[in-house]
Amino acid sequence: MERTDGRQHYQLRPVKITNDFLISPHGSVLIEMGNTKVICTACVENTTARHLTGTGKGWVTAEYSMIPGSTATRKKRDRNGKTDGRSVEIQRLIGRSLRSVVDMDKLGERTIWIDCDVIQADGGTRTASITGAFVAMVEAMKKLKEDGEIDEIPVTGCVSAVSVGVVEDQPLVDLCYEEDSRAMVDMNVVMTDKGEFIEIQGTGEDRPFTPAELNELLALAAEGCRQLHEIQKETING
């Protein structure tokens, strides 16, 4: 099949991560994957999660939201502290993904708050959020190290995420909204730069998928995440 933007089935959309996007947070980036744009910030609080108080361990947690004008139909704001179910599920995914590569003992009794705000949505907002949030988190850790609050950056590796799916029986990577809305199979894959899987969310939307299709989707995701890890490292070291 011919993709809407002319990409090959194995090609990511153009990816750009702008570091130090905001001046106030300890770490902040704007990540752009095609027409999807997410502001990811990391703020440090000098207390850990309640269940970790006194253990010497830190915590990383995340919140996710879409601004009203991020989609074609206005997205209502969360009111009275109520977050819609989709946002809750996504922010839990972001938090799990980041915590999987953080040494909480080396972080110490502090919390890194990650906020991912989607300012323009065209598919893959949760995966872009994870990829951008990792960079923002490491930037916050770099500031902690510069200030002498930690001895080393307490991460065990990079983490990125990408969507894959089957559209018109063709496995594709990094689906835009138009492709995602027609996907027979929809999947989000979170991986480390060591080739390890953190999370695989896969659903047969229109039909079941075969083991062969699953293997091809995971291979596409692995290559996509590898490219994203390279971009993350260039941004962090730039």
Contents of the next structure:
There are 6 protein chains.
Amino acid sequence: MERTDGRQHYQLRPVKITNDFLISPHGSVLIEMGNTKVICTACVENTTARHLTGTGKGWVTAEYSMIPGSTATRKKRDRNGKTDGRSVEIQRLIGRSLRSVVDMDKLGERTIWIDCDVIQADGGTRTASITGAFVAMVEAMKKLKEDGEIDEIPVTGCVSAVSVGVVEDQPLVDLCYEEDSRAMVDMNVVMTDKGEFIEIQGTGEDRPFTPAELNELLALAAEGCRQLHEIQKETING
Amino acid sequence: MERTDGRQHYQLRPVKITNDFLISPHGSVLIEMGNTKVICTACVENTTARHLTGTGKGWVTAEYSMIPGSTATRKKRDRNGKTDGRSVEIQRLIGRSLRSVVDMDKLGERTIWIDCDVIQADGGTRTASITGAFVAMVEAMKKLKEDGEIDEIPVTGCVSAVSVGVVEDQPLVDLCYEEDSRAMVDMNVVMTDKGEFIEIQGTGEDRPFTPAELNELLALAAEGCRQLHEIQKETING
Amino acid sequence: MERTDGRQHYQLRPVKITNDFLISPHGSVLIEMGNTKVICTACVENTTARHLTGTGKGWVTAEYSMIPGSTATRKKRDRNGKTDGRSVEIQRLIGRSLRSVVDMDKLGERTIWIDCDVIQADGGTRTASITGAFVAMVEAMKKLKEDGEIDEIPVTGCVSAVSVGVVEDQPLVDLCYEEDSRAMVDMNVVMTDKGEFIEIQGTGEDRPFTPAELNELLALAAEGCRQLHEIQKETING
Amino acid sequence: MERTDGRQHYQLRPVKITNDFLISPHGSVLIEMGNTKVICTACVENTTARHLTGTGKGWVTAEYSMIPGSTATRKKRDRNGKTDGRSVEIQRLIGRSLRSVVDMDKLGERTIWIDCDVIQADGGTRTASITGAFVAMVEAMKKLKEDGEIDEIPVTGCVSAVSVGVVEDQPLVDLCYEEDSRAMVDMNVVMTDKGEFIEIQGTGEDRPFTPAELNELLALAAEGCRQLHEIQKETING
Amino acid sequence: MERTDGRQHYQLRPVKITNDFLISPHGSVLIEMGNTKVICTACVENTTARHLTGTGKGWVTAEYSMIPGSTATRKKRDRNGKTDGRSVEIQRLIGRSLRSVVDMDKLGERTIWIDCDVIQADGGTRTASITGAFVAMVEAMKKLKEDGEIDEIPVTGCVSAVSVGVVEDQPLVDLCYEEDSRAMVDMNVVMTDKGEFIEIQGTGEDRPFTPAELNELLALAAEGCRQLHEIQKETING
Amino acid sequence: MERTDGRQHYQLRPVKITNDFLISPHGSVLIEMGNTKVICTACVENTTARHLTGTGKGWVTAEYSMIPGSTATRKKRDRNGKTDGRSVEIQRLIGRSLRSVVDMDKLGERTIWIDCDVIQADGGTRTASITGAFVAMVEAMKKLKEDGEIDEIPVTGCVSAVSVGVVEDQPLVDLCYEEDSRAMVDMNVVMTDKGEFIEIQGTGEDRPFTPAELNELLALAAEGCRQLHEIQKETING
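Okay, that one was the form predicted alone. Can I see the form predicted in complex with a further copy of the same chain too?
What follows is the whole complex; the chain from before opens it.
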């Protein structure tokens, strides 16, 4: 099977993370993975989540949305009071993924609001959101440190995410929309820079998948995340 | 580590599936896994999902809810127009899991509405819902066949689900609520009776998990699902 | 006129109240009147209603819902933010009926949340809810007394309810769904064990009713409630 | 017990029904009972309720609302998508009461929308709404007849309503707000001009009531409704 | 062009402001401009808007609504949780217009709730609302002064509003509904009694308008507002 | 008075319109006015608004939203089912402004959906939205013409908009956020390239404004719009 854009099955699309993309938020990046473009911002609020008040611990929470012009057919806004189920799932995943590497005691009683606004969608928006949001979150923490509010950047590792899937029985990494819509198996993997898993979400809606396929997909994901961790670190340190 | 209820780490809680639990729905079961109790019903509607009208294909969709008295502290109802994020995630999972083994062409332009109403919650409500809902769905299909509406039961396999997790660094199967609340890693696995995966959702919110731990958890899940498939088949054929 | 199930016009369906039906709530019963089955729970919260804060008085409030599989055609859930008008009426009636026999000063600044979840509906769900909820409420109060939080059970009487109606010009007690759907006059009566009225709601949507019919209906209701009070007392004392 | 406004216990407040109060609706009246003032309008739509389409039958439905300035402390508008429970109960009562005297076959496939907008509230707004809405409905029917759309006014009787209650153990008719707020027992009675009951809603939230009290209250209601029927007929024929 | 009701292009419809229209609100008027009738009430609450707490400043806020029977075809109520866009615009305009002449320091930490409920609509309901609401607001302030809560009426000027528009290329003042529906240009002007502007909202949805037309419209509006200021002052002082 | 960024009172901020900003919509631009940045997209749907079906006429409608990271303090999303009042006003203004220059008969039974998503807000977002949306709309129309769906671009003129206001008694054009927050008078003006007005919305919330001030503001607006029309034409023709 040849990929539409000529990539090898183990190859990511071109990745670009633009730092300091907006002037107001504490941290903000534009992440581009091929044609997929997401603005990820991190805003710090000086109170923690309600259930943590008085514990000395902070919180990280995320929201995800797509602008109407981001998709092939105009996406309706969530204005009837019901955030669509897919968005709910995605923003819960982003929040969990980032929280897993934050030391909430060192963050202190603050909330970091992560917002991932997709301005162009071509597959992999949730994994791009996680990868970009991690950078925006660390940038916000750097600002807190510069302002003397915290002593060190309270993260225990670096988090990135990538999609993998099976198309025409071929495991692939970083599926574009056209590939994703034909995938028999679809999986999102979130990993640390130590090669450990934070989240695995694999679905065989078209057909079930075997343990052997699972192993191949996890190997592709591990290599993809490794490359993303490098790009994240360059952005943060650059 | 000893489990509160004296089980081995690889042992399921007592499982009981009561068939024909209610008089009205086409299929209805009460599934009990330890203290967790869920009413699963399957109601057939003679139109398919809107996006499938005219294709000859059917649809399976699911809703999940907990009655207020099911939890240790009273669970507020979803009456403000926002189904809570966790319920949205769960009911989407139930729907996907069942659809993966249904032959929609053979079902024809019908919708099977699955409802999972938790009346007592002690951990593992989403996996119990899937296991019970599969039985209710097949019962509804049997009624369609008896009524001469379809020629054969349009399923390609048997689906069950179980939770696994890591508690005090020990992988366990079928966690009760008390174990679940202390779990470092939490995973739900949906499998067919051929030992293939339909869905894997693993989260390390407390700490990331290693590839070795992943393998142990998947082995426990495979054995748990195997036992559940047997009980499902007894119920359906019994 | 003969009744479908062979009952006399003055006869209740078989009644069964199962106490301690669920493990979490302070009080919980399953009430069955024929095929009608309702789970009634009572959960105690240690704050009173907002408008009573500081008065030393408690509060009792109720919610009513039907699971989708409880009715002949699947009942849609109230998930668009609008509780349907019928449910609003019913839960207000349940709350008022229970409050009328509670000594709010003796209850103290607590709220008792009553939940009536119908799992199977065959007519008379609102009256069965009241009859069952009274038992669940008293069970919750007994637990409060055992825990030394109150000195005595703060109720001034026993409350039960029954439906009556006119079908083919014949007054009947405890109508099943099939009778209810043909009723010309429909009435719900809530009474104390002293033979007094707490609530009378009579409607002649199909045709008006005469004072003579009203008297017959009230006599049937009084006898029905008397029998229910006996069953309630056996359950509570048993 | 003396009434604040010097009335006897069996005396209604001054009643005035102004016909043709607004220019647009098919029927519209302003009803005043003492200080209680309600605008009742009837608008005809040329389709029946959805569940009646094709049956040849019409429908009557009602909505009830209070303007914010109508009450002693400003009443918040129902703008959060939840009509408050009390309004839901009231508008269902108004609709049922009017439907009970309409011959839906003779009305034909039309809907009459009744709107009761309270502009000043001093007790008895729901019963004044019913009494006024009946007149507005008949006026709308007269217009349909004048326009040759129907052959006769499709009503089988005249409907009025009045509140009764027990204050300081004294049964009273047509309670003003101050009396209503002190009532131990509160009852609304809807009757035809043949002395039959359409609806009885009696509540003893403060204390239960005896059969003897019930009889006294019903007698007061019957006389009150009789007087209201006369005023309605004068308005309609005048 | 001749106007349907024979008015000159510079002539207002008959204007009548009835003071003390309702018994409960601090201020309440019925304003009639031709067939347009609006009840305007002003209720005082003893807390200011949240963002002003502790500043010593008060607040004025407004809500606008039409009863269903006020329009030629029945107006649906805003009961789905979405106030319609037009009402939102209008009530924001009413609030801004009144606030522009209130000395919030002298009002003190109070909120004046303005409610404009249209009972009959024949064009110009938003401008009639402003003109009437100003009177109701001043009446409420007079009551505060009588009660010794404030030392002087905290307004810096008198506010009225009028609609102007271009119909068949002819600038007109105070358009009735029939004129408004044919208007090429539509403008609402809010002015003080010193001839200054508080708000100008001009729209050429049908066609753009020239600077010369703008000047003519503003001159008509100025004269209309001048006449309304006189009537307002008579009502307040009368 | 000197402006923070050194501009003259009649000077616009640097303006840049990037065409073809996104790949999916029929038309899409990024408009930047100083730090204000808005993505404007135009998507064509092949049905007209419901009230125009069968008339041969098309429709243009607009939605406006700000991403949370666009403002100095994080802007909450509209997810509770209530679009905030300010957004409602703005999107109605955008829609009206564009419709005023579209020949709906020539557009035919199509809807053009305009979406204005603010990614960075520094004052003047609604006027930038109109100016940018006009370009996106014409780009979408050019695509329809290229595809042979329409014969000519159905617009009768060019529309741009600019804000003007009075700060420290000095009339200014194109206010940035800091100026806007101190403005005594605030006005948005929408004009055609023939120097005619489409919309004027002027508000003196802080103090009323005189006819002389009005004239100065309108002159500043006319010159600002003239410059914007030139930039729009370059973008469209370039």
